[in-house]
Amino acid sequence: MKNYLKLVNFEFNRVAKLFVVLLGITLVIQMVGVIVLSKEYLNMANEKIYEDMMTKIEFLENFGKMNFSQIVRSIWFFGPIGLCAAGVGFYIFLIWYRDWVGKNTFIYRLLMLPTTRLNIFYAKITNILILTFGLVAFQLIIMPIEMLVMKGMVPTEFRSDMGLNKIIAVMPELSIIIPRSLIELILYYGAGVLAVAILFTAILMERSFKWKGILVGLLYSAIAVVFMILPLLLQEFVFNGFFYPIELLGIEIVMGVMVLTASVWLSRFLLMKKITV
């Protein structure tokens, strides 16, 4: 456990700068978006009321009050989130391949550490989780601040205030990264962990067998995906909705655990037997 925690800390220190950059980009772009969209709404209100001589009541009837969900639905808000997701996705590959870069490849030092090689796999996947949860937690912290900025710019009679929970509840796309319940949290991020484990296994196959490994890794990934969606296909086309949704969910969870176990076992085998120092 001590060696595993050291590896986790080491891996995080290697990506800390990228993590801080993503946090900074998210804060700056989203805050600029709040200011820009609030000003656009106020400018439109001033134009309609003072230039077109529209009353406030008529303006609100035609254009409605501004609320924070309008900002959340904009590119200013989801753009940085997409960039962070792409950054984490890119790092899933970089976290392995950078260890092979250079003349004195770092992977040799990792494999020679006095600990089980599987801890390297666990440490890297844990680091991906830390990055993901860190970005989500940061988003939860800055959203109330962004809401306060909007409230400070838009007068009360021109805005409709919404709580953070309500915004998440009415926006399904936001509830994916910020689950509304513990069950959703486990399901969404459990699926994420499973996807990362499959990708890690495919990467290790490529590292173990080179060009042949690419085909083997793609084949394994395809088999894993088919294995996961097989119950859904059988439910739809063979059993004609025989299972209740909760039963189907239970079957999917069992299948996911089986694929995750297979990925960990294969990764352990590759690290111990195929990737040599």
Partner chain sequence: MKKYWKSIAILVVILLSLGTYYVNAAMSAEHYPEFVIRTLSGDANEIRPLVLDSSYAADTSTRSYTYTSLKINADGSTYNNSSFLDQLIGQPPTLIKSLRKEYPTFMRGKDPFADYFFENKEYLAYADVKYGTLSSRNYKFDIAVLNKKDEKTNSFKVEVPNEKGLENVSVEDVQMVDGVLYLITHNMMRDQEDLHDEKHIYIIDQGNQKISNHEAIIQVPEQQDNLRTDLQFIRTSPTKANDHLFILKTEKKMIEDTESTREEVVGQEVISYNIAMKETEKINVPDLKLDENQLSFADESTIYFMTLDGEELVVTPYSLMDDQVGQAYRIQLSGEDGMAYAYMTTVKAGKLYIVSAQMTPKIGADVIVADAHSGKTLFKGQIALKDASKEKGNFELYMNEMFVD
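Any chance you could show the form predicted together with its partner chain after that form predicted on its own?
Excluded here are partners and other molecules; the one chain stands alone.
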């Protein structure tokens, strides 16, 4: 346990710089987006009211009030989130391959630590989770600040304010990243951890068996996916909706735990018996 925590900390320190860069990019681009979009709206209002001689009421009827969800829907907001998602996705692979790369093969050191090699696996998966939650948490912190900036720029009569919860609730894309309830958070990110564990297993297969390992890894991933959707397919085509939805959720959770266990067990086996530096 102690070694696991030390490894988690160590791995996080290795990625901290990249992480801060991602946070910085997100903050800057989103903030610029808020300012640009607010400015655009204000310019339009000015143009309509002072040049086209529209009344304020007419303008509001035709163009509506400025709302933070308009900003959320823009590329300014979603671009950085996409970038961060891509970054984490990329890092899922990099977190392993960086240890093999170059003359300074750190994997020697990791594999020779006097602790179970599975701790390396756990530490890396924990780090992916920390990065993801870190980005989500940061997004939750900067959104209210961005709202304040918009409030500062757009006068009250031209904007309709929405709470943070409301905005997330009406944006389906956002509510995947930031689920509305704790249960969903656990289920969504549990599924995410499962997916990462499957990928890690596939990566370790590649590291153990090289080219053949890629095939085996792909096969394993495919089997895992089939295993996960099997209950849904059976429910639809064989059992004709035999299970109540809550039971299906239970079955899916059991399946997920089974696949996760299989992945951890396989990874342990590979790290102990098959891995090669």
